[in-house]
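Below you'll find only one chain, the form predicted in complex with the named molecule, shown as structure tokens.
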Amino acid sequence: MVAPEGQREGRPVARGELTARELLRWTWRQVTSMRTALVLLLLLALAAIPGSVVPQSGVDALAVTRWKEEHPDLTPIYEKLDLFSVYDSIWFSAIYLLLVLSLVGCIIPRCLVYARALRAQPPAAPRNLSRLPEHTSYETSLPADEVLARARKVLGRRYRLRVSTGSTGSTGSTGESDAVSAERGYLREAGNLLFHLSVLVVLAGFAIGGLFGYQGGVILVQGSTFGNNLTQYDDFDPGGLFTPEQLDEFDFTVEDFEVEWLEEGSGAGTARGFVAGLSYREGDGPERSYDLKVNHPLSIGGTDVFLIGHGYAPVITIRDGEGNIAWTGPTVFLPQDSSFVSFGVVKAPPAEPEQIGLEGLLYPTFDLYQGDPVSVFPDARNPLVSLLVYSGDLGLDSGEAQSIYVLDKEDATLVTDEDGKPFRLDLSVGETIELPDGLGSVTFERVEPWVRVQISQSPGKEVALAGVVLALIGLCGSLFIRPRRVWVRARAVAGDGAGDTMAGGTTTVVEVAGLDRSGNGDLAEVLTDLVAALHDEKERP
């Protein structure tokens, strides 16, 4: 970016452009340096923290709303900083994109270097082996050739050996005639490169999922059918490049739903398991059935269907003042906690003379505890609804979309009894109660269970998974393979009266040295073993 600008200004070559290019090169070197990678990694870790403290709209939209209500002053600031969607924010993306840039810039040159290194021979023995940090030497009566042949044999099993030079002679005067050069652990770098490249694969898989995938949720009362098109979802969260044509063609019906409750012990009142019996059809295919459970999603084409929650829908019939049925059917009530006491509203807009709305709680197994209504078990064994009644304009005619879980009470009035206290409907299954003022009556017919189903496509998940698995394999290679170079040099020296020389008056001085390329091995032991192995071979003949 800098260099072209220099050119555009048409400055005569030399200095300006040179520094520009140098600057560019310097920047690039900075970006791809190990230190930068390290700092960026730490920045990434740091940047991930706020998202675990501030509620995230992608995780829990409700919590975000609540937080915003509680902190009206901070909200605009937080919004500006994208703190409610940290992981999609510009600053978070900037860090990891820089990291990716650094990674690519770091990995590509290393791949090239590695490709060359693969073909190269182990380097020739340095002139002075005793200069290496790890070295040892000993004397032996064996001729030098013999020692080297043995070294070649011992090392050849697990090392790549430098092919004896002689003819190539490019290694200079020392040649290789008096030494064996060996190297092993080439796969470490391969593992490391594989790991870093796989990180890119994972990111690609993750990005595909984020762009083309979607998540949708829907609550279905037992007996109802879901057809897979956009209008049927309660909530729908598509990726940026999602198109509705992606939706797989299928429908399914929740035939029945069962919960196995624990009756006793400390876990009483928790569910041991839930099963939703589904019948489903893919396209125009035959009808099939599937037991949908937690941890056992149903896969249809590229779409997965998950069971993630359940609750109760009381079936309530409202008759208006003229005796006509103004509403009948199951209404989804939302559980407030794990006792499954559930809250909901029932609306009867066609009721005459006035619209009727009910709001209140459902107790699955009703009982009184010290005068307070409670549910003693989460299963619907003695269900009771306790509702307040509103009449008047429920705000449904304005045409604005309204949540089915909220009653608009602005223009409605709370129905009271003769004493002016709120009129409360407490109904067990089968009971009917007349409303005051000739408004009508309410009947509690029965309770139907409902299930909350999550439907999603996450394309690219296989790519991401393959990426992580490859990364893990590469990582293990990178961490556990110990690359090193080992040299053995044997040289005959004239015997100078050292007593233990047996024949001919010459001894062979053997020098062994090694270089640990990862800096984490225990080279000393390796060299000791090698020397021992060379000795062993000596003692055998």
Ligand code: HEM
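Okay, that's the form predicted in complex with the named molecule, but what's the structure of the form predicted on its own?
Chain alone follows, minus partners and molecules.
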């Protein structure tokens, strides 16, 4: 209660002013309220939306690079807001930690209340059982003590019984000398608490993975070998407490890659399955083989290798003006659409007399549609590359890092034909075209497939899985366990000489009532079964 205007801690205070302790207590109550927890849970779900819409550097660095090239004006804003790394951002972590704090503040008091409820006895029988929504009564010739003993035996199989105190309550309840009080369903609240605790377990699992795990990606052309060390990754996103010693020692080679395409129907051109044949070796162990498929990762030690993408790498040979090979080999082209029309860049810095750069598109199954080049099928059945040629300084000698998917054309010159138009190379497999001005020649040798694999360690995934299992158990408990209270009262009344009476002319009136705290509506049937059990002369031991 706030002190009135006057002195507080040796200084005058205004009415309604809070001390530091009172302010902290009020803040704690606000943070740990159920309303705040629900709001934070909603905010966490909303905050995760950008992570699903905007490419994430820890998931697909190539997509991030492509997005930045397509949206140069938005890129600085997105970078300031950490939208390319949402789950590592300060604002997402703040919501995450506040949610954990709120859940802890909600659950601990509820656990204490539940612990006291477990030790408490079922409530005493109300004075008038007939006022409860579900009740019934009958008369019997058995003595009241025997009826109550039988009630304790029947209810004691599935209910917790109140220990008789023989006192009279102050809330309309009588003593337990003439009644039996029973209660069940205590585990329903345990299910609720378990569900909330499981949320913390899941969050802890994600936190462990975020701190101690890592995730990296690499593109490998068919026939390439990958060794698990930091220099081999195209992109690498370590956890806050990651150390290089966590990297398992292994290597693998992509021996082949096959795609099964739908050939007919409305889904023609859609891939049905992907298989990358790997040969791998763990440490100094023997070489093994594995068919890497989507959702069927290769597990080596604590590391998982996932297949997450594929594309094409045209093998192009560039000869310079002196006839020397300036570049030859597969170059990764990135798919632009579902037909796998792919964009890529080929660089030949050793070329003489000038450096040569190629930029353009690969059409896996080339055709002309109304005069425009298209790919009519995503499989590489009639591949064609269409490239523009640049010569001069490609920015490769500046010492600055440069993306292999971007051609620096600031100081380069676009090669033109005799009419002054851009010189375009349209090459099918096996074709060679001479470049103007004695720059050399370009040959399109063949097409090789490439695969993108994700390599990761998630040390908290077992914890998160355990949390999900606990959540399901708790949810089932809270949904299917029915908390219920039942009372049986037996009292002797004077008989009228008719019917079954005890010696001395008295009859026992038995009242049975119940209260279903879950509102399932089957309490009448429960009371009927209970009355039948109380009538049963051949009672089970």
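Note that this is a predicted model, so its numbers are computed, not measured. Note that the rigid core is defined as the largest set of C-alphas that superpose within 1.5 Å between two forms. Positions refer to the first chain, counted from 1.
Using a rigid core alignment, state whether the CA of residue 327 is displaced by 2 Å or more between these two forms.
Not so; residue 327 is displaced by less than 2 Å.
Post core alignment: residue 125 C-alpha displaced by 2 Å or more between these two forms:
Where the cores coincide, residue 125 still shows a C-alpha shift between these two forms that is 2 Å or more.
Core-aligned C-alpha movement of residue 71 between these two forms reaching 2 Å
Comparing the forms between these two forms, which are aligned on their rigid core, residue 71 does shift its C-alpha by 2 Å or more.
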